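Here you get one chain, nothing else, as structure tokens; it is the form predicted alone.
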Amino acid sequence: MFHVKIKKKMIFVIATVSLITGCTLKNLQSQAKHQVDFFAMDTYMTITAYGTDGKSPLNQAKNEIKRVEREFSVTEENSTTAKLNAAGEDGIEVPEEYMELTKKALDVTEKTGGAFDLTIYPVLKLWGFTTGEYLVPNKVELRDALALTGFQKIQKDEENCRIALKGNAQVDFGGIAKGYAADRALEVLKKAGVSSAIVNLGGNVATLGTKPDGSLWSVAIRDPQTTDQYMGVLRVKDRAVVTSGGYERYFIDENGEKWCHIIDPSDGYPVKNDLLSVTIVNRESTTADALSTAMYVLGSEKAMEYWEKNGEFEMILLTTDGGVIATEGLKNLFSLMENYEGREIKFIQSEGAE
């Protein structure tokens, strides 16, 4: 929660008391806070904004981030998704956003090595992801489910604007989705005026400029050992600050193993690394969302390997060792919550640089 402090100021001289009354209101006005909360994405989310004109714009991004929700979505019986998944290689034709989010996808996919895939819907449900009925399968239930991944798998034709899956293969847009919609959100917000906002979309957090008084926005980040509290805190503007981690979504099987929901697309099993978290800040909060998992996927000494040569976003890693890993450019933007003052923050630095 961010609270404005204005300070009143008596005036004496009566001859600017109106001028300076109008001054007063128009910077009230200008700092107005406006807040909407729904849920959406399996998630409660929150948008705030200051000097909209009520909130009006703060319900078009709200519809417009249901609106992603119901073209996305893997469970939608009429969205984009569901009729792709149902169509298989015969394909159908997608609008324009649809295919553009693909391609987007897709490149990360393949910068990542795989680590980061579409198609690893099938294996999802088979763990029970997507329903809730969780279940460890056996090496043959978790063989034929992956036989129908792989981003292979996607064919597209860009010219007609068609996608189709080969192979009996499905998509999930569920890693990549919610950061498309916060990006999409701080559009409409844009467009509609807004210059200082904040969009929390559970995990994702999208900002718009600065706060009004021209500070940074304070981003925290969750301890994912004790998840009621927070190790870190970011500040940023005009970033998008994407959190993934196995502790949002698990299951513990009867022998007391945990489960989390990230699949590792190499074996199909759930994540199991040197990891607990990975944050991603990037200017767009779509690929902060997709690298946010691949990263998780693959491990502290790959991600770190892969930011050092294609570092075009900053990032923070926390291991499961108690370490805290940042890149470089977050040296004066992190610091840790006073409770963790004691750890050190290692900054690593980018190829090339001095």
The other form holds:
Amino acid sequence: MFHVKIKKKMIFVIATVSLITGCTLKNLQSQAKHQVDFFAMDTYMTITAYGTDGKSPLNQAKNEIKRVEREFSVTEENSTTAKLNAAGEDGIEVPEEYMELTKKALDVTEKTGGAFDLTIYPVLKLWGFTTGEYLVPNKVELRDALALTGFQKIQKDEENCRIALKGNAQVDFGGIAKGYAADRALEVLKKAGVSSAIVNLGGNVATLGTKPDGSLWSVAIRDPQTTDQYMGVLRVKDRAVVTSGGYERYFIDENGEKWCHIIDPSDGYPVKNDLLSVTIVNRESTTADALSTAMYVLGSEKAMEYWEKNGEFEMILLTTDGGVIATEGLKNLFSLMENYEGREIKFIQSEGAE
Ligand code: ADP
Ligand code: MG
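Form predicted together with adenosine-5'-diphosphate, following the form predicted alone:
All chains and molecules follow, beginning with the one already shown.
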């Protein structure tokens, strides 16, 4: 018996050796992993790519993310956003890219009945989310700040590539810029010949292709109630996975009440509903980012309705009562971690599906 075991082991070792010597140098190179970590857009970012000669494509992608930040940031003095916000009603000429992202954001705004709103900035400022000097505003302050908002105040002249903001409105791309940066980063990597990569821009994850061995990427979904534990794992390829929730950026007032940085444009209050987090799985990361913010504003019922009507994406909703709701396309791709196996995932189907 013992003898047989040894023999088997030897065969295994020999097979492994022949496999390695059979490898071409190119194959070995395609497994090479490179990673860059940096801080941008107020968060930690990681780019990981396989099969590159060195870090050059990753640094190009990092530079692209920083360029997007300089272009769209509401706080960078020379950004187009800062210039637009300071321009008054005549507006300014904007780069084509700026017009395109504005249009994408407005598209989500329109489809979600205003849940995603680029003009929410004055309200965000009032609550102190832009400075860290938090306060719960009174009704008059809130009414005045809300009067400055409204996506109708964004006027675009596509022919001349100009945007103007009416009535002292101000825009902020905080709910969509990271998603856009992730798409741009993958585009840069692709152009540099990379076919296997994953970027994580502070929880906005986007993947290019599969892992170098052909298997799917695993993206863990945080438990919003403990935040240091992962509740589930998604397996994806060529998809973005973007999560919005009230658990990452918030403050607690003197009465112990918690206020998060996602604002409901209908009343100017930080979102408080039955959702803890929303994860969107979509081919494009830009839309996933805007949608994750918008679905979080809508709450579970309306988010599910929205998905049923418009759902060309997949979604996971974690609710305050411990519920886990996922769209049917994730049936074989989303599973709960061992500690959470007691919970049930409720899969929802779109109308017309069996
Ligand atoms: P995170 O930035 O943490 O990934 P989100 O993608 O949900 O989370 O974006 C939240 C940011 O979006 C806020 O910090 C703010 O800049 C902006 N924002 C807040 N509420 C809204 C809203 N209703 N519509 C559009 N943008 C919003
Ligand atoms: Mg977002």
